[in-house]
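Only one chain comes next, encoded as structure tokens, the form predicted alone.
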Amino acid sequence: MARKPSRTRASEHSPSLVAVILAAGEGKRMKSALPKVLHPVAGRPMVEHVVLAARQAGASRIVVVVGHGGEAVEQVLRERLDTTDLRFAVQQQRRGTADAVSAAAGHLRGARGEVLILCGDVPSLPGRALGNLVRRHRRRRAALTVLTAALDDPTGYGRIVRNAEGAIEAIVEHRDASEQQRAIREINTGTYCANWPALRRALGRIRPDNAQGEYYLTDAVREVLAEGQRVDACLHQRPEEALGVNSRQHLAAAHRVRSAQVLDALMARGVTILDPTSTWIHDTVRIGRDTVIHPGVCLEGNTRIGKRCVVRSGCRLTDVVVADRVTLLEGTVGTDSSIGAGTQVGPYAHLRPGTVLGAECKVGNFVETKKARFGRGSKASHLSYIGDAEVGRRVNIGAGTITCNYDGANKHRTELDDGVFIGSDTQLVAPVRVGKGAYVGAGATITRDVPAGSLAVSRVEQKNIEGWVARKKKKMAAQKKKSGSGKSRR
């Protein structure tokens, strides 16, 4: 689970701005037991992206309206975020978007400023876009401002209907629109900024006079205009950021958009990403400048990568802390681990939780580690398993070494002191300690502690039998000839 992100500084909030996030939808087209707004996009549940965007826009209070799976939605947000500014309201019956906003009214008593109405299934709309919407709303002194976008194919979206002067007259849902209105390309994104007293009055007058029999928030446009107040529109220039998620196809599209935003931000801060189309990086990840990310890399969770690192193709890191000047070769997989400066890992190494590699270490191809701590300059270059181990400084671990840490009931630790040399194909049967500067001969099975400066061997003495191969071949030939003569007599 990602760590709870720090709150935006209070000085950046506008005390008059409140956000209402509509997160009560079931999302039937997702065909999932998981509430729609909890499906992850770029490493976060969709609704979490929306909460963070509202904070970035300056909201001092955020009301999340839940319905289907509401307890799960609330639990996830409380686990992942600082929720001191969050309130939760329940839409008992899903009777439309206006009804959902009305469900939040109890948390807006006394509010006299603006309210942002946001959709919990629009994860890619950045906070700066919401900030632009709020500023335009205030500058134009509107009672209601709609965030709109222009689509080549607006099928399924509500259309923005304007009069001859270009002012908004209405928002018409696709199923209720005429053929002429369906030709309009400007659509309603479902995101609004409104003066709360004016919107509250409008909500009280909305009726379910439509094909769905629902209370449409879009009808607030008509009601606000009927009061003689201004309705404005703010056209968002990147329509793909403002679209909601109603299907798995939409989810994939949202992931691509949000990932592109993350990668663009990293490149703007000095990170080289050789192929953004094949690179997946969560927006919780931080990377230092002059680091190079090769194609096919996946970085997740609270991964932190320092400066001047190289992460080659096929690497996947989850909650891994990487210092400066680290090289991760192809296929390296790591979880809940840390890697010291100047260390090289891979190719095809597996760092399991609890791995701590010091500076200038080397963990090579087909090496697996778990709860292992390596001191500075230590190496396990290939084909080894090092688990539940404390490895000192400048230790060399030969190919095929195994720490036998599990006895079938309990895990035990292996300790290799500074300067130890472990020969290839060694089994270290824990609990065991190899003292400082000791050597272990290749092919050994070590079951007892090795004193410092000693050589430990456990091989059976080698025996050479001269002429054995010739005698063996002669015997096999005789057996074959005898077998053949027997067949001929039959």
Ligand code: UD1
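What you are looking at is a predicted structure, and each value in this text was computed from that prediction instead of being measured. Residue numbers count along the first chain shown, from 1. In this text, rigid core is short for the largest set of C-alphas that superpose within 1.5 Å between two forms. Compared with the form predicted in complex with the named molecule:
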Contents of the next structure:
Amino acid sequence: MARKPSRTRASEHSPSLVAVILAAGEGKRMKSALPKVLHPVAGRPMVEHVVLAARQAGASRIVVVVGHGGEAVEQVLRERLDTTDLRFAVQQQRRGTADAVSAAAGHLRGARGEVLILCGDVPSLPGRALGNLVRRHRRRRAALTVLTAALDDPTGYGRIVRNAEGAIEAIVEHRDASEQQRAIREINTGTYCANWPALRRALGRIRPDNAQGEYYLTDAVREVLAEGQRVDACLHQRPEEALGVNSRQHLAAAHRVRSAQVLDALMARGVTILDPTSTWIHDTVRIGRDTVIHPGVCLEGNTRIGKRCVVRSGCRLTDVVVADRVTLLEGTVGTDSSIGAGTQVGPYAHLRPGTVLGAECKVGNFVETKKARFGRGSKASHLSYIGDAEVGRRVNIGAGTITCNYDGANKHRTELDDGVFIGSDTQLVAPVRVGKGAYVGAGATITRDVPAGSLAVSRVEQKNIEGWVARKKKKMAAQKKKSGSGKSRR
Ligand code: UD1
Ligand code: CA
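Pass me the form predicted in complex with the named molecule as well; I've looked at the form predicted alone already.
Next comes the full complex, this chain leading.
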């Protein structure tokens, strides 16, 4: 779970801007048990992206209208964000987008300034675009400004109908549109800036006379115009960011768009991303300058990566904190762990929860760690399992070493003190401790503590049987001759 991000520059632009996020819809077309707005995109629930964008645009208060799965939506946002500026309004029955805005009215009592209306299922519109919308709305002294986009395939969206002078006249939903209107490529992004008193009056006059029998917020355009007030349409230049998520196909597309934005922001801050098309980094991840991310890397959750690191292909890190100058070779998988400066991990290493590697360590190929702490300069270079272990400094763990930490009922700890050398193919049967500087000979099964400075060996003594091979060969040859002569007699 990502740490609660601190509120970004709220109220810098205008203390009176309020945002309303419509998030009560069921999202039938998603065919999901999870409320639509909680589906993650680039590592955050969709609605969370919208909350953060509203803050960036300067909203000082944000009303989230919830309905279907509303308790879950509220709970998730409360767990993940600082919610002092959030209010939740419940829309009892989903009777349409205008009805959803009306459900928020209780939290807007007395509001005289602008209200930014956003859809909880449009996760890629950046705060910057919303800020521009508000500024243009003010500059043009409009009562209602609609954010629009020109799409190659406008299917499903509300179309922007303009008059001969090019001014917006109406928004017509896809289902209600004529063939001619369906040819219009300019669509409603579901994002608006409105003067609240004017919008409130318009809401009171909207009727559900359309194909779905719903109260359409889009009808506010006609109502505000009918009052003789100004309605403006502001074309957003990046159509891909206007994408509303109604299906799993849309979810995949939104994930691509939002992820590309995350990578762009990282590159702008000095991170090298060699192949943005195959790199997936959550919006919650932070990466330092001059770190190089190779193709096919996934960085998730609360992962933090320092400066001048190299992350090679096929790595997946979830909630892993990586210091500076770390090299993660191909196929390193890590969860809930931390890696010290200058350490090298992989290829194909598995850092399971509770792994804490110090500085200048080495964890090599096919090594698995779990609840293991490595002091500075310690190494497990090949084919090992190190679990529930406290490893001191400059410890060398040989190939094929296994901590036998589980006796079938309980987990036990292994302690390897500073400077210990563990020979290859050793089993450390926990609980067990190897004292400072001690050596364990290869192939040992260590069941008792090893005192500091001593050598532990636990193998069966070797026996050499001289001339055995020649005797064996002679015996075999004799047998062969016997059976061969038997055949020839027939
Ligand atoms: C809506 C717009 C459409 C626009 C599109 C942009 C209307 C009538 N249509 O259509 O012009 O092109 O968004 O993505 O406004 N919601 C509620 N309560 C309700 C109904 C919806 O909270 O009763 C919320 C949904 O959770 C969603 C948002 O409002 O976040 C939009 O609703 P949705 O049903 O997805 O509308 P679209 O058909 O996409
Ligand atoms: Ca939608």
